[in-house]
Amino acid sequence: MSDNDGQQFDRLPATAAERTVEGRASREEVIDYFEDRFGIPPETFADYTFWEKGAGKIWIYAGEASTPLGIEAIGMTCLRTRQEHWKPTTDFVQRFGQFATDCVIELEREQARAFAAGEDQNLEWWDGDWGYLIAAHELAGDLEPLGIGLYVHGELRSMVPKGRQRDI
């Protein structure tokens, strides 16, 4: 195994038996993960690349390009995997939750607005799984997701970034 270098991008290797970087996840494990946690299908990532820079901070790319990369950024972060619970990012929530079909806890206009500006807030008649959900809320008649939250013991913590927190 060869070590991590976090100031270059490298590509995921396709399968686990691929990885050359011990903890490095593979694009089948990210896959299977949303597949798994939010019902997002494995097709909608067909046109997509996956690349890993620093530890374990996972980004999306609609794309090729060649490994390793020595630039600042290729398409957007989307998924924290270096860590007990693989949290994906607001970003990649906003722009692929809709595609959701497990972990979605829809929020009612106040608890949405709270939500947006980053309160916590008691939800206890949420009876889906714990951990990471997709935080969304009904408007002009399609469910829009706002951001990841952590739910735990009848609370849905907020995750939205201090710096896009908003009161709406």
The other form holds:
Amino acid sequence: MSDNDGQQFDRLPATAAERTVEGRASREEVIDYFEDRFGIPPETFADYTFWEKGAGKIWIYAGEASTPLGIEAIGMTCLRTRQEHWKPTTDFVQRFGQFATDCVIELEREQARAFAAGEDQNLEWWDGDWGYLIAAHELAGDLEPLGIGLYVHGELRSMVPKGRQRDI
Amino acid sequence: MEPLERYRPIIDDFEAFLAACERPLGNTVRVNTIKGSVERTLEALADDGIAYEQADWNPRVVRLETDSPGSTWTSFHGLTHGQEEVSAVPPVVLDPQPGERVWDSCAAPGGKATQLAALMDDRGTVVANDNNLGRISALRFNAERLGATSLAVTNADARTYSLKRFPFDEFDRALVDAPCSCEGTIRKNPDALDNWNEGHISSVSGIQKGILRRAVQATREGGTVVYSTCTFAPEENEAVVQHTLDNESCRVVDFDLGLEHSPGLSEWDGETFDDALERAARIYPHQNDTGGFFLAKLEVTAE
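Form predicted together with its partner chain, following the form predicted alone:
The next block holds the full complex; its first chain is the one shown before.
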């Protein structure tokens, strides 16, 4: 097993058995995670590839590329691995969260506003799983994902990155 | 406004042109169809009490009546992106198709690159390049906010661009939205003409020629290259295309444009241009109440 080179994009191995870099997640594990945690159907990702650049930072990409690749970015960051609890990104959740059926917490408009502004809030009525949840609210007649939140001890902490927070 | 006097002989109704340049621009956004339909986005705007008007030439371009277009739900969700109306024209003229390989040679901050991805249903490869590392972060931020998964972002000089890093050796289409003297952005940046001088125009046109030539070389035979600037200076527009026609295998082709415009020039300051340059488009601020713009569409031909 070799070490991860944080300066280049490496395509994830299809399965753990094909892993050549220590600690690297496999494509199968990433897709399983999105299905197990959020109920996102695996076929959602049929036309996408997954890559690691930086320690544990996973990127999802729809275009053509060969591995390894030393450029600035491909597609978008979607998941942080190499830590106990994997953490999806807010941008990924806004892009693919509409396919989720589990661990989606639906917020009222004022709660959504606080979430978008990066505020933590007490939401003790939630009786689902703790951990990372997809926060969503109703927009023009459909549920629209806002971003990723961390739910612990009756509190939903907004994980919307500072640069993405807005006072709406 | 004094530098613009040199265009008095080539612009119809020059006083209306000057008057338009004095007026500030309104807020325009592009609906990002990677994240949602035009219909739903308009419904979300209406639910928020934001008045809007769709552009006649493109239903995805929407004028908003709000002072803070960045603090709306549609912006937070990446359903809309602040983009000047004329700046949404070049990707439409390039007309990329799903699955293609497309190069945006000067892509930051990414409004047009993400529009290319949207026009391709976010399928295919949009190589979004910029030589300015500082501006790459804005490009990456916008790409992720708008959910464009088909973008590959590179940081290189477009004039000597290498495709070696990719598993293909030519593009189907290329957009050269070149760095320029930005005269046409005067309504958005009132100080756009403060440092205007002919020396700058001359040096930037050299860069533009280098980038456009590289774009033609990097595009397959039969492929399309669109050249655009947000300036009026013929030295940066017709003269750059003429130089490329003289040195590379390509021709200027017609295109439809739903906006009022004037044809490209056939001569300027003693230099004459190929008749085909009349197929290029000059968009002046008083014609559609927008910023100023220049566009030419090229087809790559056999050597």
